[in-house]
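One chain comes next, on its own, written out as structure tokens in the form predicted on its own.
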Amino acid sequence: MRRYGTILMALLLVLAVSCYVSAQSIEEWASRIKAELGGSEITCAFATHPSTEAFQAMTAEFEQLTGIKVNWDVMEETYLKNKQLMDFAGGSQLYDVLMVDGFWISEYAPKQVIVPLSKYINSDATPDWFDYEDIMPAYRNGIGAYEGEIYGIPTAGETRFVGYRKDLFEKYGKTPPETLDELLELAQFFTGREPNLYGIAMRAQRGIHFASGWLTITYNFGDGFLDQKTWEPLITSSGTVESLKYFIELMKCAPPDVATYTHEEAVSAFMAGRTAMWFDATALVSWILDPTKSQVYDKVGFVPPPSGPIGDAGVFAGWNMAIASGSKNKDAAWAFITYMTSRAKAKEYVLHGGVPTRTSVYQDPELVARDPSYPVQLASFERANALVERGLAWIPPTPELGKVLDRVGYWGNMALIGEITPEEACRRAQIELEDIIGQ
């Protein structure tokens, strides 16, 4: 017993070294920080959204070890890329950290918005508690390089699942959906079930959210909206058309205003409990489960995207900080990222409410405890990997996305709120989709 306990204690010991050495390192690096690049100012254009108000939270911890200050503009996803695109196009010079999502990079690194990384991380000044090979490696690639150069530090990585009302599956005797057909089923026999219940809450604003709703189901059915080695459109393919008229279908079974919604109202419809199901990112769990935002907080459980005609797909998204090109701080604005987004604070990044990206956390006893829904989004990570499996990319890696998902999407948008049929729908942007796209 005796050898047992001069083993702990030696563990022990060994631990409390390991975390006097991290933390001295984050101090000593600060000191460093301090001395060079004290009494600087960053501006940072965020979106609304849990990772936000996460670094927000930690902001001033690094404003007192560094002596950077630190001001936010953070406002709705929607008018984000437009702000960031004016301060670039006009010189305005205004931000120098921008939330990017993974949507972004193909537009905004051909166009040097931002900034590459690479330089950075590998800077002998980056210290090792940065850990940027601790990121997964698909959030690396997926959502943070462009053509095999770092231009955004992965901060809210996502794929995208199903939430469920566990309380009203249990009173009617229903089971979470396995299929597609099983999700629209259960959302049609949800709608006016109770009074001011519907079947699910997606994104499905016109443009690009409705875009993206569409994408979530979209590669159940076949490629995608364009063929990612010739680049040919493909929306009046079988296989798009069909996801498309199954995605109007599946919003009918939303509440009457799903055409205007983002992300964020189709989450709050949800945790209001308006739906009886979710479709969207896992990086929206925490503000789910949080009692102070949601009115189902205890009563929600989660499964992996369903399975689709042509067999499993799934999301692989979600956002960075980058450096703005015409910053005029950028040493600065890199602190703020390494600092922000090392895995040295992951895990008190998480403890706030933010959105995992790094493998350390996802492998954390306590995290995983904390969140139930861990296990359930790595499975939901391994039906994204079925696209990288069919030589796919969820986000199209095309320096056009922007235009092809804002034309996707209003043609969308108009099927759904009956302008059009959904064949209609899809010929018209099948046309515009050829135009940009110099097909």
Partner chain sequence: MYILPAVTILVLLTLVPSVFLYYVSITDYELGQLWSTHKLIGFRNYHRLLSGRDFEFWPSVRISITFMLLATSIETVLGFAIALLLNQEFRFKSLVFGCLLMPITITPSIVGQMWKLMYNAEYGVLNYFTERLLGVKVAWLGPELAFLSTLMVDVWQWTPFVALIIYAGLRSIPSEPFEAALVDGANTVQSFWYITLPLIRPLLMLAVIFRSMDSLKLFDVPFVLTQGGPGSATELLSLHVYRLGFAQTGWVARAAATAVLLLVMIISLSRLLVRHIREGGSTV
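Right, the form predicted on its own is done; let's see the coordinates for the form predicted in complex with its partner chain.
Here you get just the chain by itself.
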């Protein structure tokens, strides 16, 4: 009994001490950091992204508060990945903080490009106002973790939903789609209904873009590309083949060169008023609603992703901040991450154009008033959660993911342009995937 008492006492003591540390204000935290790490320098390798711009806008204040100098190396995402991997493999140690796509975590973690973060998160030095738990759980587990360990702090999250032209739907007396069948019917209805009008725009360029577009609806038909327990390829399973057929049917209602579309062309076609619907990432909404960028900003509505033959599913994707394993300044890097991704700074970050991942942001009345799509985004998260309940991650967490998506997206795109049948595409993709997974 007394032993337990001692332990309890010790625990309470630790708790008290850590409360004392964690309850400090940003200023107190910053002055401590300044004393410990002031004068050090960190370099961030980030993708070109609205969130990056938001972080850059917040940098001056961080530098002033902590005395840590921040350098930015910003580039397009594919180059970013190559550069990060080269920096790691070549041991050049150029970078401290990395912006890492949720898709890359399962490759970076086993290669040890980035370091586990739980010891930093649980450290007493991490203040209360950082609040890891406030980040939506699906993001924490779905894009920032690998095999139970935390490797990245989700900074920019996205799910996908359907945008539609309210004016056109009213004019023809249509209601927004609830199911994928309705989505297809509507897309077919609007294609050619008016001059230069198509049903829908999505991404379908060969490679990862097609794979990503296809993944938007894959889980509504089956378990996706890979069995997430045994890592057997599932491309030839009936659900996945059906989903490809559906996706190709849907893309017949898209502009004729959709086979070269990335998210960029897809959203541009929608913003130029050329398609009645659009089914893509929530992170792009700020563009659609921006009068300086979009011709349809005042005519659009949004609905959650329609349900498919086997029910609801949805997307969880996004970006993390992580610490490069080659970094010589890991503590300064963590200080930077703490500050930039904290709950205390979340609102400021979103107001600078950053893409949110935190529950507190989605519940903030002022921010909700600013972006009318927030409630629909939340509803979309709920649908996406159905996938989590099925025990599936939208991004299959395998180190071979990049290869899988590249090959799957290649064969899918071949089927889209009619070079081969969808069944044949699935068969060939299956062969290549067995080869990749078997390695």
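In this text, all values refer to a predicted model and were calculated from it rather than measured experimentally. Residue numbers count along the first chain shown, from 1.
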_Hinge residue among F55, G412, F316, F221, where one rigid part swings against the other between these two forms_ = F316
